[in-house]
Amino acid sequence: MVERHEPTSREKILEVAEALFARSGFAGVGLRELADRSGLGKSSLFHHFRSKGHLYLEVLRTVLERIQERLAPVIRSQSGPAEKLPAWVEALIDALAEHPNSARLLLRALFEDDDFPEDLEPQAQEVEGIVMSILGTYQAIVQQGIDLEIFQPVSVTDATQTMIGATVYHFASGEIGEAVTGGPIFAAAAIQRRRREVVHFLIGGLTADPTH
């Protein structure tokens, strides 16, 4: 029998904070609520995280590092872009589907303009760097496919925006997404369908002859 890992206080705070920040955004969550939901006192919060901003950025880092871990085997593989791109997209979808709060949190982080204190700027820049690193791996695969004339000479940046919408937005869409798709978006069958549809959509768009 596999021994179950008992989460530490820090891990519990991060887990609760991810759910709360995903639901209400950075500004909409208070330290008292975080402490109450974690089953800890505010002093315990500050023992692990010196401020709400520090905690928020650590939550983002945790989510992004989970995604990086999922993508790492794909990025290390020696397969060509026609094989690597679907694997990359499927790995991202699996990472987002495994943690239902992640996509909504990331979507909020992309469009909410949170003004962090100056002392948190290095941490904020580091988190932004992880985002750009993840997106950079996608862009590198697309660009390689273009260079090898496997993919059409599309705008790599626009292709990146399309991918974000097809993956992050989908799993962040909540009730709207369920109304559009006609069922729970985190159901196993729905996740498998999403993997097929996004791969078909992206690869089809990159390989289709635009003159026909």
Contents of the next structure:
2 protein chains.
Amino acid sequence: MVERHEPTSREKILEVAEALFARSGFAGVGLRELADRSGLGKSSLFHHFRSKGHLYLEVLRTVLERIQERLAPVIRSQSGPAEKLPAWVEALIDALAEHPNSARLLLRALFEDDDFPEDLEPQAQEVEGIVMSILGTYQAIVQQGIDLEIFQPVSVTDATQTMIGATVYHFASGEIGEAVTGGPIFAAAAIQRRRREVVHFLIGGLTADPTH
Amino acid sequence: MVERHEPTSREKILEVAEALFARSGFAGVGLRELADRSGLGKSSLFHHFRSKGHLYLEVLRTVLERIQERLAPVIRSQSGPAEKLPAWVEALIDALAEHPNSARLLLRALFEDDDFPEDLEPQAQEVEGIVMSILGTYQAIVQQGIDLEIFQPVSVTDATQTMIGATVYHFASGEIGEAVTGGPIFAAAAIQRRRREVVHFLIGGLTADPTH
DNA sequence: GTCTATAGTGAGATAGAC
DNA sequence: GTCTATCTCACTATAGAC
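Return the structure block for the form predicted together with the DNA; the form predicted on its own was the one displayed.
So here's everything in the complex, that chain up top.
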């Protein structure tokens, strides 16, 4: 059972900030809009967060940790790569689908080389560390599958980049993604289909004979 | 032979703006930095472009048209889907690799639902139209392959989303991408390998028996 | 913990001389 | 076609009352 409670101001700010940063990126968000939508004055934000940068990195960390939690049981499981890889990908997709802001924020964390002031280098490196740690668990599964000759000897790093693109981009793709797919991205049926298709593609790529 | 000439101010601005918008997005770029790097005063920018938004959309259009030109001969060719699809993907990758800013700008155009003032709605819609037109040519190839029973009856729209992720994300992924792959992304050898791996994955996904 | 007031900076954009 | 000067506005952040 989930405990219900009125969100604290801090929680409310983080919730609103997550949506705004996902939509517009770090530079595209003004603290005025954030304050208004949080039901607070602009200055009150600084009681909860030292700066806009600190807030942004805290939002990123929260999103990444949510994803990590989803993946943890899969990583802990003792099954072989043939079962573990689909389970990993499906868990990631579920995590991205559960919270529509996650994919966009994750995508921004992945491809935007933000240059933060040095007083929050520690937070920035923590975020990058979580990203690399998550990706490391995927690479380990692919590598294990290759070692066991269950998968073809593909480039592990390219397989990882392809997996990121296939999962994260799709759920970040917004209006254009919906124009391409011809329907909502976050509807339950669409998520189900995407899970099937991505797993099919990735397994197909990992197992197809290179001499087609 | 390419004609060499000193770039006009307009060309110089577009060139600098392309790099800056790719790095920091629309909101993250200031006209002062753009002017300085172009060797002009801030006000001079407004002689060439009506507003920052007009400039941004012109940059996007230029990048997209460059990609379109690369794809045109492939689309015109009369070969079947089994040859045309790899050729299409390789042409896209070549286009993205040729100009390191292209992938990031294209990615931004794809997933950022920018909300521009209405006086440049026409330009925004033109950009979106080019994107959809490009994607349409890929979907047509996939659909044709399915109709000819060369490809498995996968979801065409999901195949398209996966292709975008596998191509565009990789070349947009910057520092983290280089950390994942363990080397430069735009080195000739890395590009070659990426071409091979992506084509292998996509063909694998399109031809693998769904009952693995 | 929230507010008003404001500092201090830089943004995008315009006017008009040259 | 480029410049200086300037306008107006929004921004992040701080000070200090309540």
